[in-house]
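Have a look below at one chain only, the form predicted alone, in structure tokens format.
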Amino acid sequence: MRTVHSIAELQQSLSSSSRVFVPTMGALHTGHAELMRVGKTIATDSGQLIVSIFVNPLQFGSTEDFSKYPRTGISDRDLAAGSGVDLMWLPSSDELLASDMLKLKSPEFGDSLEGVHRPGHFDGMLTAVNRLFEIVNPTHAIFGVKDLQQLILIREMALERFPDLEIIAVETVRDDFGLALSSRNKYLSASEIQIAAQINKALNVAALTADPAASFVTNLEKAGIEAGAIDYAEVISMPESCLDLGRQRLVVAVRIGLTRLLDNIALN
């Protein structure tokens, strides 16, 4: 695996064949390894699997501490190398987020759900992802379904701005307790992880009911999680670009201690 930092180094290292891209913010875990595994199967012998690690300051709100986001450089590189990554790109903010870059505004969907609790988050995310795509020019990009709203917005943006780019969705990877793997899980104590495991259990029960959102809230309350800790539990209809993930999904955000956890499930 080759590691590069500057845009010039990256572009010198890119192959002319298929480029499979996994953009991340680091703090890599088994969920990211699954994205890379899927990417490697797409790249095959003639393609190139590229992973970027960039903690994007544009998507942190005024109440979120950018400096406290977990940064695990050595273990990140080990995981990527072990997953068959060909090229790891570690861009700097100064070079990547150029003053003259295009700044994107999220569509209306980005102002709902996470957008209500993190104003401007998706503007910053789309701006950075657009910039990454412009530079790497991938044929495929891999994203997890756990961050469903992000995935939907990226697919919609790619349809407009990168019509030849295929956005591959990979279902959520979970731990032995059913908890969706996330970089945020590093903030949970051992006891909080046990509590957080109730989220997936409640999702699975809710998916079989006539009113999934209400069922989810009720079952979390029965598990000892107060309704006030649930930022949202909503059923959303999937856009045409995401019908491979089902026609409807229940999306939730739950606060366990100081940590906000996101999850979702397809509905029958």
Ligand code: PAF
The other form holds:
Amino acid sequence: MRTVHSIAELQQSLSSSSRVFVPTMGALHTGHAELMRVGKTIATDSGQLIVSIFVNPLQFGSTEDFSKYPRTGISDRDLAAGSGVDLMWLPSSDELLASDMLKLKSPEFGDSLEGVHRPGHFDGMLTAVNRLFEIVNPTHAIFGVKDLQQLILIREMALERFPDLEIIAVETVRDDFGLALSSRNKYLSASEIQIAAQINKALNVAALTADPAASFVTNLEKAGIEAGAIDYAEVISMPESCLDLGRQRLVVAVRIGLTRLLDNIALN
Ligand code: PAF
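What would the structure be for the form predicted in complex with pantoate (PAF), given that what you showed me was the form predicted alone?
Then the entire complex follows, led off by the chain already shown.
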């Protein structure tokens, strides 16, 4: 695996055939390894699997955890190298977030759900992802379904701005108790991890009912998580670009202690 920092170095190392890209903020875990595994199956023959690690300040609000966000450089490198990554890109903020870069504004959907609790988050996320795409010019880019709203917004943005780019969705990876893997799980104590595992259980029960959102709230309450800790539980209809993930999904955000956890499930 080759590690590069500057845009010039990156672009010199890019191959001309398929470039399969996994943008991340580091603190890599088994969920990221799954994105890389899927990426590797696409980047066959002369294709390249490229991973970027950049903790994007534009997508953190002023009260959020940017400076505290886990940074685990050496183990990130080991995980990427062990996953068959060809090129790891560690951009600098100064170079990536150039003052003259295009700043994107998320469509209205980005103001709902996460957007209510993290105003401006998706503008910052889309601005950085657009910039990463412009520089890497990937043929494929891979994102997890756990961050469903992010995935939908990126697919919609790519349709408009990078019509030849295929955005591949990879199902959520869970721990043995069903908790969706996330870099933010590092903030949870052992007892909070047990409580957080109730989220997936409640999603699975809710998905079988006529009113999944209400059922999810009731089931979490039964498991000892009060309704006030649920930032949202909503059924959303998937846009045409995401029908491979089902017609409707229940999306939720739950606060366990100081940590916000996201999850979602397909509804039949
Ligand atoms: O999901 C993430 O890790 C980030 O939001 C992303 C897509 C790398 C953009 O900074």
